[in-house]
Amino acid sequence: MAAADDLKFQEFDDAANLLAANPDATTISIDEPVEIPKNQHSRQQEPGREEDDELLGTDDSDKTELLAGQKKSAPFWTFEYYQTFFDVDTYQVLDRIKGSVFPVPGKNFVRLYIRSNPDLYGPFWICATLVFTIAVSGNLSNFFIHLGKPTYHYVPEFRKVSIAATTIYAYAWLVPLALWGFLMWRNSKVMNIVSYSFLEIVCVYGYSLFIYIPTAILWIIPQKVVRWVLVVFSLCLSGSVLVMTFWPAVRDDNRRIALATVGTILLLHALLAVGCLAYFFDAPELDFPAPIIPAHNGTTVTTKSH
């Protein structure tokens, strides 16, 4: 048996000494974590994936996106289910509305902005503020357009507001169901299709909405010339949001449906900036009754203003 002396635990001397004594000894030091190389992993990726990366994110949005999905998990009917979407501060809710009117390409906006944490704080109010600056700036056109006319007289539209808000609401929110709906389809019949929740795609509706709200501001100056340049303007910058969105939604299906659905897209939306140009602001001209003027001989006359 082992003499006792040698089951007692005994302070080693240092490394040096030990090799010294036991040239074939192995070391292995745990002040020291083993480093993987860098290099070793770089190799391993495929020669386009940072391209794929910056386009539709990387492992950690998917984190981001995992833990965003259990954060959200209380039931549909509960209060706390709703506050979710609107939990949201103001630097996300800018940062957002910067990224929709100033569009990098190459870049995915939910990827890039809303899949980290959708919401409906944002659309909501933007909505809202459109709502109430088309209908605001529609009734000052009516009135500087008849501006000077002495049969003219101003009368507010309130029944613009109520129309603007079905307009606008009715395509934030029909539209992206339509939308989510189709991908839905075509997901089933191609597997490696990208997919968007109802929530991201509702989101990028609202916020690409957000340029039209300064385009409608300027739309009050009197010249056809000036509201058809802001339209194109305007629908530029949040046309390329929407496509650069779900072009890589559509990309991989069949190349006939994919130009079709981005084709819809963009028609819709251009629809809703056209429309509201034409019915809120190109006011037609009205042919107001000329003023009677009695005379003193007992007849009428009739002025006709110019």
The other form holds:
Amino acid sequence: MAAADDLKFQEFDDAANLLAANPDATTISIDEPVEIPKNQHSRQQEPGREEDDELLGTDDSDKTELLAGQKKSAPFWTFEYYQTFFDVDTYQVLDRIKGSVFPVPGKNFVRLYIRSNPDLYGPFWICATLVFTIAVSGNLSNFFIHLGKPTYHYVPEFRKVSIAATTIYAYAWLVPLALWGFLMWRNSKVMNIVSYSFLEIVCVYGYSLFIYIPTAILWIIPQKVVRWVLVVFSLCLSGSVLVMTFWPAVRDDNRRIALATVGTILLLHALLAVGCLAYFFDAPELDFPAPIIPAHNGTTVTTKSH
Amino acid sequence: MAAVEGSGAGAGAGGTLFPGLADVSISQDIPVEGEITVPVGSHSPDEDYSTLDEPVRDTIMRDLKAVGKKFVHVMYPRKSSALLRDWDLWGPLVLCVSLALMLQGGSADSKDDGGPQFAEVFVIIWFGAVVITLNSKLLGGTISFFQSLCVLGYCVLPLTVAMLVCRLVLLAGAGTISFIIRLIVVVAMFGWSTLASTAFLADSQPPNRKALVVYPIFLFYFVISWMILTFTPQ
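Please give the corresponding structure for the form predicted together with the partner chain, as opposed to the form predicted on its own shown earlier.
Once more the chain from above appears, this time first in line as the rest of the complex follows.
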């Protein structure tokens, strides 16, 4: 038996011996290339490999990595089908979060971390955490901003939770749907090497929203400059993750369409951040004391500044 | 008919239809005895399986005792399986309704800015518990659906106690000191709830995914604690 690290299909010699024991079995000789393509998204090897597996009748452990797209074999009405989307361990989730916060230039998030095992745990719970973080931080920030005013009466503003939930979950699911549809449509016209499944796009978007959680907590600080610096910083980080993921998928296309796609992705991401900041966080008061400056609701007069 | 004629000396009085099975005993050889009437009433007054005949007080007290025993298990969480084995949803229902009722009467200048309404608290608790249960089952947990709901519902008890304390403290005043007291009480009860439910639920999860299961529970009780802490009376 040859060394396994040569990546040559030496085990087919065993197959020949096995088949020699059963001469009645039909044999098909298939010429395998010497090297396996590293790109797991290319599926040219699959038909040949399926026939080999049927002949061998063995459940090769390599099969789960090579036949990447065929892992989910349970029918969609069984529970096991949905369990395949939660097939991650703690360290994997933490790795993916780390990869979304510290993007390595030149490395594709999907290829590096997800590797054909997209999960729904990360996107779902990151969105849930973000919803509650934005609602709670917004409430706290408004409380601290309006603290000294005599006419201020604290309100929990619970309705904003449902608005935040609708917005964030819609963004995390509808935008990937639109993007996936668009990429599929372009794929039919231009042959791309890289194509993503819908779940992988949802995964990337979900994990890229993680950076907004600490950003939302830091938005409690009632300084306009600080808030906008945070917006730009988090936008750069998560935007770069998205750009590095989707640029290889569109770069073979028409130049303008590629740039428009990436630009739209970034624009929607920025809109989400700025919209959340504007809606959930009241504007902090001006720092400069002026004798008479009516506050924005016109009922109180700020005379002290902090 | 040819088969019957060809049976010959094979079988009994009725002859066989399947000569190849002549050596297989068939039901004709085995006499059938017994009653085929289904007994309607309990025919042995000694063994009292049915709970229809007991006084109503016994029925209610049995359930109340079971619920009370589980409350005690939550307040002093040990590794006992009583909560898991004999799950019931009475306790969670009572706790959820009382918590939602106590969260009423919150301040509302306009209806949009007030605290959560009754239906919102109810939905958050039950929908949150269902989602956490589904999450733990999807990650490969071995606990059953209703057992997990039972545990999560019962572990809301410390937070209900905290809500009660908060309302009492707010009756005395709404200043900074009362806020600090409320903060300490709510944080302590939040920690107690999370630890209690983790103690019951963590063993049924695969070992390398425990943190993935515990975090949503943490988030769930955090949201409930936030609702309790930000309750301000009118």
